[in-house]
Structures are given as structure tokens and as C-alpha cells.
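Consider the single chain below, provided in C-alpha cells and representing the form predicted alone.
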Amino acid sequence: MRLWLLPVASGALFIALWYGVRVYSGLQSWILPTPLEIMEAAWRERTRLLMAAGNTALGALAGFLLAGSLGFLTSLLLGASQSLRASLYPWLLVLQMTPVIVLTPIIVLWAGPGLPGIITVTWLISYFPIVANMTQGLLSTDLNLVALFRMGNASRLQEILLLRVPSAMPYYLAGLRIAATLAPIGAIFGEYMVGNSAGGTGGLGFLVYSYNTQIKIPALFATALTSCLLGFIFVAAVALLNWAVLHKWHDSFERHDH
């Protein structure tokens, strides 16, 4: 019960401080709206917010799935060959450290504006945590088990698929959790930079631009709240996948079985 009460208490304290700052500072709603004004704006704009959240979720999910699958395959290549790892991993780091905003003109040119560009931006932002975590997991396999496999004359493919990949699953899922938090952010950023609203396909990134230019600050806060909820859904889905894959055998869930 205490685990639930502490976040509720801290949240209530934060809201009280929010109201206190608003009352005693004399700020107007277009500078600092109250939580009630934000909720009222969310209700007024609920149709636009829900439609935009659906469009953002589509781009975020597609980019996330692409990052998850390509990240897994890339990690297998990096984990299987030291030569490939030495050749490719530094360049992956260079690409990771390149700001996505610098690459957006190229993304628009190559992938096109709208959903393809949004998916590409989301993939770029979500891809590297998966590769880094999964590769580390493949290289962190228990050496005693590796020696046992080699004593049994297991092939390199058998060692990777039957030993290293299962051992790396907690690392892979940790990478997916990080990517799940980044995917909605990447999709919103992609919509802001390379998206469009043609045919009613504008997402939350487009609403951010629209409400900002119209100085609808409560609605802008409501868009931020919707984005947080979307991110929570992504993280919760990965947490459920993490439980489904690991709870029967991994040490991190052992305490729940007693």
C-alpha cells in the first residue's frame, strides 16, 4: 500500500505547489495554466487529441518495431564476429552521436515527408539503445556455459542461438524499455520536423506547432499530457513483454515466486 501512497502524496504536493505558484505569482493562464484548466482544454480538444494520438502511435509503433527487429539482427552480427564488431560498431556510435535534427533534410529527401519520414526518425532515435544493450548481453554470456557448449562440440550457430541469445534476452528487453520511452518522443519530433497534416494525418507534433502558434497554452499542456500517456502505454506494453519472457526463469522475478 505504501508503494501506492507515496507517489499519490508527492503528486498531490506537486499540484498544490503548482496552484500556489499560480495564485501568488499572478501569472495568467496563457503563461502558466492550472491543472484544472489543462484538463478542461483536454476535454474541449479531445477529438483532435485522440485522432492526433492515434496518428502518432502509428508512426511510433512502426519505428519501434523496425528498431527492435533491425537492432536484434544487427546485434547478432556484432556478437557473432569480433571483426565485424570492430569494423561496424565505431560507425554506429558516430551515427548515434549525430543529432537527428541535422539529418532531417536528408530524411525528407530520401524517405519523404509524412509517415515514412516520421518512421525513419523514430527508428534512428530508438535503434541504438537496443543494439548497445543486446550486443553487451551477447558478449556477457557466462563463460562456463560457453566452455560447456564448446566441450560438447556445439557449432557457432548453436552457441549463439541456444546459449547467447537466451542469455542476452534481459539485455535486449532492457534496450526495448529504453526504446519504448524514446519512440513516442521520436515520432512527435518527426511530426514536428518532417510531418504534415494532409488528409487529417497530423499527429501530436503537428498539434504542438498548431497550439503554439495560436498561443493556446492550456491545450499545449494537454498535448504534452497526452504524449506522456502514450509513452506510458508503450512502456507498459514492454514491461508486460518483459514479464512474459523472463518471469519463469530469470533471477529478477525470483522473489515473486515465494
Given for the second form:
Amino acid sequence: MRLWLLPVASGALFIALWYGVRVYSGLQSWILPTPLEIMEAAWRERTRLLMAAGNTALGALAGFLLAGSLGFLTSLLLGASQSLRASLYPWLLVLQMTPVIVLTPIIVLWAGPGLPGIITVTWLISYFPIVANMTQGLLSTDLNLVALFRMGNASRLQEILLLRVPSAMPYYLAGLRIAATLAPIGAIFGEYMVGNSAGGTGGLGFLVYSYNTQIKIPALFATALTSCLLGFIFVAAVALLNWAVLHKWHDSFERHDH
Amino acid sequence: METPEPIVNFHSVTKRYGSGPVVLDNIDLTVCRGDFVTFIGPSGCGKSTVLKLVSGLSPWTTGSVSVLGAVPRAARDRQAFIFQDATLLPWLTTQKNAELALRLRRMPAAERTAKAREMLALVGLDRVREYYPRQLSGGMKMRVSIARALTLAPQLLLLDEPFGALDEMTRNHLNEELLALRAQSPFTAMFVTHSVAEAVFLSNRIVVMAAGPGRFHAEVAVDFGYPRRSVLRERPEFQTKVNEVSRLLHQVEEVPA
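Starting from the form predicted alone shown above, please give the structure in the form predicted in complex with the partner chain.
Complete assembly follows, chain above in first position.
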């Protein structure tokens, strides 16, 4: 049996169960719409959903890129000096431990409602996994290779650029992978919290708010589906980047003989 | 015959890591230009530490060490170190790995490419220049490591159990290649190994070391001339020398630390 058939089969089974529950429980469409009703709603609302998805993608992408670049630079600082690490890392943890939901009103107050606030929330939620992973990577450099660089009288800059950063790439990409799943969530959450005042062009988070107050439950499910697709695109993009950077040399892409 | 020029001098050298036990105790050593000195002994006798002191990777505690007329660190540009592990950067091709030592010295790209190519051809790897380390066998990786060291044209080559992880056949081949390379671009060698046969085949001097604390137990001169070929291993005098060194090793290993 082909391996890809398994998720297809389990998915089909799940949809059949869904219909079964709907038929035998006697639940109303506005409590549990069928997959077909959701697809119909998605088609009806396609323009709004696509516009909203585009807006959310913009916020998520900007926040993600900000987290990716700032996370990279922060890790370089943290990796460079132990005293810097000791001074900053605990506070980064504190920032990470604080639920974003608590910070959101403050973010709106500072960054302003709309896109700037949404980008800030997205950045905040996807920044830490990148820093944690990349810093770990910079500190995990093979000691034999460090000795080799020292024997070669390498400068500090050469050691960082030619040795530490490349050897930390698998860690950085692992951090980006986590961030990619978090960025759309952060953007949607940000829109839900701060996007209301952004005017007519809200994102998916705004649609959730709007459909919910109008009790358009199938459309709400359709929004969930759209968000899911958006998340998938983010993760797929990072998976592609991961492949592009690592496949030639990293052991995780080693082909095995069966 | 010209008088040999001493290039490494240890005078009453003692080494301990921090406040730990004494790793090397009162070592005196002179290595002359053209020597191939091998250090052999039980684990913990400090044979790798000797190389670390010469390379300046680790400081000595008391006594004095001079290398090529300078303190070890200042002589780094005239020596090269071959580690037990091939220490290749996994994200670089064979060619780029072979260029690394020259790149760290900021040699212009075209020049270092040519130099690395030449050395890779010398160790028989010109066909795998675009391969990544994970595509190479253990023996090939070690050849890249040797090529990289030789791009520097070092006066002194330090080798810390470079062939320890290889099968015997590959090891024998690489021993012969190492001597052939040395005939082409002469370097003085300080070599660490666990293999008596390897030590006898390669060296003109073998230092047998004892552990607890690490010290020199005996020195054996190996006066077969160079070049040496694989047939040497079959000669009775080779076996006699192997037995002599093995006996000395037994002496130091029987003494409890």
C-alpha cells in the first residue's frame, strides 16, 4: 500500500463520520454545518475570504520576516558573548512567558491599530523560537572544528561567518519552521484583537469576528479552512527553504537504501 | 652530513589542566628538522597533549617550549595540524574544504583554488572535488584533511591519531601515501598513534610514553632509510623492531597508574 493513501483514507473516513454525526444527532446547520455547506459558504464568500487572506498574509509575512531577521541578529549577539547571554536571555524568556493576549492592548496603544499592531503581535509570537534555536545552534559548533579554526589563526569574524553561522543553519531553519506555524496564528489573533478599527479591509481575524456576530457559522468554518491553507503555505515555504539550504550536505537529507 | 637543526624544544615541561592531575611530568624533547617522531603509549599518557602544546592549542604549566624558534602560537603559520577526526566542514565541497586553510589566511580565490586542486590531485581525489563530505568514505575524508594541511606547505606537521578510525588496509595505504607526500614536500612530523606497526613503518624515532603521570619511558630509533615501501612490512628486521616497541609498551602498561 502506498503511504500517501493513508492520510487520504483517514480524511475520507473523518468526513463520513462528520456526515454521520450530523444526520443522526439532528444538529442544526448553524451548529454543525456539513462539509458541503462549508464549501458552499466558502464559494459564496470567496471575494471577502480571498481579500482577508491576502491582508492576513501581508501581516503574517511582515511579522515573520521581522522575527526571522531580528531573531538571527539577536542570536549572533547572544552567541558571541556569555555575559551578554546571561544578561539578556532570562528577560527574553520573561517576554516569551507573558501571554501575548495580555500585551495586546499595550501593543495597540504603542504601535497603533491596524497593520503595525498586527505585525508587532506576529513578531512577538514567532521571535522567541527562532532566537532559542539559533542560539543553541551557535553554541553547538563541533569543538574539533573550532580547534581547526584556531590552528588556522582564524579571526573572530571568520570563525563566526565561516564556521558558527553555517553550522547553526539547521537550528535556525528549525526555529523558522516553528515560527512559520505561529506567524499566521499571530496575525489572525492580532486582527481579532486590534484589526477591527483597520477599516474595510480587515483580515481573517476580522472576518472571524464579523461572521461570529452575524452567526454565519458555515462561513466561520470556511474562514478556519482558509486560515489552515494560509498556514500550510507558510510551512511549505519554509520547508522549501530548508531543502534549498540543507539538502546538499546535511545528514537529514541523506538518502537511505531500502 | 649536515648537523640536524632542532626545531621543537621542550625543556622540563610539566602540564596540568587547571588544578587536575599532572598530565605531562618533566618532559625534555628535541625534534630536529626532517624527523618523523611518533609518540605511542597507553591512554592517558599525554601523547596528544604533547601535540597540543606544540600547536599552542593548550598552554604548558611549567618549563619552556619553543617551536621553530618562537613560542608555539607564533609558529602556527608554519605548522599544520591533522586531527583524529577529518574535521571537514560538512557544508563545503571537497574542493572548498581543501581551500579552507588558505582562505583563513586570506589568499586570493584564484590562487587558493589552484593550490587546493594541485594537492587534491596529489592525494588522488581530483574526481570528487565537487562531492560533499557525507558522500566520501572515511579514508577519502582523511585524504582531504591531509591535502588541506599540505596546501600550507608546513615545515612541521602534527598528526593526532589521524588513521585510528580506518580499517587496516586503508591505514596502510595512507601510511605509504603520507611518506610519498613527505618525499615531495619535506616536512617534519610529530605523530600520535596506538598502532606499533604504523609507528615503526612511518618514523625514524619512536617515543614510548607511560601514564600516571604522563612521561617519556623510552626512545627507539628506527633506522630503515626512506623511501619506505609496503614490502618493508614483510621484512624480518621490521618485525624485530615491532617486537621491541611492543615489549616496551608492555612494560609501561603493566605498571598500575
